[in-house]
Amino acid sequence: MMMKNILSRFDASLNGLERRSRRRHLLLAGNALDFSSNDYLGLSRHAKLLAAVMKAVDDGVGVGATGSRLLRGHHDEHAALESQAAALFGSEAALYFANGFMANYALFTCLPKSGDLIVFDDLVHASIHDGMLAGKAKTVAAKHNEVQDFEDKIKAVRADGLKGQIWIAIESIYSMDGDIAPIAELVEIAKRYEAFLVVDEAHATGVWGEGGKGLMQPYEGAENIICMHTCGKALGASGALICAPKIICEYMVNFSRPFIYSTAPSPLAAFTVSQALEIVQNEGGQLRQRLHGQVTLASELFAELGVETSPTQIQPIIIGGAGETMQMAKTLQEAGFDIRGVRPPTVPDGSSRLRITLTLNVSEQDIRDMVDVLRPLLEARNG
């Protein structure tokens, strides 16, 4: 007897992406000059970084954390990372996760509650969606950087009668757009409503702010600040910091599922993020300084373009159509510049994209080529 085609309904949905341009492939990062990678200060390579790390292993530092973090997986590394965290972020606590998208998603299942609202920034990242949509509070979308929109759902709420804890949502740059947060602001509306300001520093972390310490540097360490620090970004490394005050991380230790029964991130993978930020403390100024100048350059030339700019190291080119951005992005890619592009849903319909970060893995000279390689697409495309 035949087994009926149990895999058909799979194929028939990638058959359906693939005539939207929206099927997804796996291509790897081969020799082409980085214009995708989030590596901004190319600390993925640097020589202090590996050499550390290279030591470490002589030295008898684990691969694994054999257990979770309550059993058996709590180590050294992971103990010194959290305090060298906490004191250089400025927050009382810091809690290390493997990644960035189990942090976010960890705090939102945890921390808001039953009759709690978020409001969150309508381009947050996906793992605060799922955390949310995994969670129990209420949630409304805000305007994207819409202050005024974020202060109306909160009031909106409150005269509704809602009682409980209100929670904001942002990231301080956002990952697709290249945007900064109106930070200040919001802070401001989250002090006047006794609210949480949840923040995903993913892409400020290492690059801007004092010290390389992010946007929210002037803020962190308030008793309703809570920041998630990315360390597989500009420090080069992996996994996530959540710095927030100490009885926050105590309650996610203790009620946090993806904590508690999560094998720890390795020993050796939170030992190279200690080094990592020892090098942001001690050369991060002048990474930063010529990460920045690369932002002005791309910046001038993008703008004689015609392009919209960005004030950050992402600098997205929209095209709209999802098949014209993957075509654009593989002439790109022949000619030996990894562009990528990106499609919905992770950007709304209509603008699909060209993600272009700047890194220090390439020259100012390398961002010059490029460019003369773009324009003449962009000049067809255009008429």
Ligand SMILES: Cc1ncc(COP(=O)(O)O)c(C=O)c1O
The other form holds:
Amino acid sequence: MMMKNILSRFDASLNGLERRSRRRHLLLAGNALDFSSNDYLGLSRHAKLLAAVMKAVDDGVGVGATGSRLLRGHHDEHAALESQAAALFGSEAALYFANGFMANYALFTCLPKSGDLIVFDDLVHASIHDGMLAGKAKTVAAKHNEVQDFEDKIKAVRADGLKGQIWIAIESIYSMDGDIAPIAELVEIAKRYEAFLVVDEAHATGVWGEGGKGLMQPYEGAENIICMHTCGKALGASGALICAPKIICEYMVNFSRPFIYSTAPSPLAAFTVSQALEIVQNEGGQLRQRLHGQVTLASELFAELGVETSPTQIQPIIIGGAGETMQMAKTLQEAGFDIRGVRPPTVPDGSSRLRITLTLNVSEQDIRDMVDVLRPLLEARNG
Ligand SMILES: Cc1ncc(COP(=O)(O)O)c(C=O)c1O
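Form predicted on its own already given; the form predicted in complex with this ligand follows:
Below, the chain from earlier opens the complete complex, with every other chain and molecule after it.
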């Protein structure tokens, strides 16, 4: 029997993306210099981390958890990591998930309830959006990093008679813009309105704040603060830690479906994160100092090119059109620099960009060389 072409609608969608220069393809990094990963401290291949993991394998640490955390999948390595993370970040408890996307999704589908309101920053990550979409609370966007707008949105729903719990959702450093949230002010607002403040520290953990503990370091441990620390970025491993009051973690163990109905992350992954946290504690100061030196250098060089810079290791260069952005990324890749273009819907329409990140996987000379290739590309655009 001849089937009608059951794949044609998918093909049509992909062709639609192609026409708008938005079709995504998988691209191997190859030998190109790393200007696009989130391996900010270069820990993914850190000699001590690799040696510790090899020893753990020799010692018999399992590569698979073999079950849900609530069944036989709960291992010493998970328990040890969660205690270590809570002590380090200053929260009462911590819960380890397989990745940051799942941690955010688990959190936003589980904790806010029907009748609650989540005020979220316009630019929060897709995983927070998906969690909110699948959850039951009402949601409203606040303008990016505009404290007054967060407060206005809260006041408006209170004036409308909303009695439920208020939640505020932000990132501490925004993944596509590299800018920093007005954390102290939002902590104050959260206090004033007895709101929970949920902070995605994905791009701050390991790199920012005292001891690399993230920008929420002064506030973690308060009963209305929940932080999500990813382990696949500066920690060079994988997974994510929700750091929160003990009762919140216990609630998630009982009610969070992605936590309950899923095989736990491998004990080896948990062990790897533990070791990465040790490295951050023991040698992080030196690593961060080098990284911050690179941020300063890149900012200076970009400023000379007339590019607006961010204060962090994420330095986006906004180009605008998707096609032009991808063409520039390709030219840089061909010159040996792994720089990726980011297009809508990941970023707003008309703001396609080169998302350049700084990591200890490259040297200061590499940064200068990259800027030398970038310069004529930007000059050609500016005519
Ligand atoms: C801000 C932010 N939150 C969450 C995530 C998801 O984390 P993970 O890569 O561990 O799934 C990312 C990574 O893309 C991110 O940038």
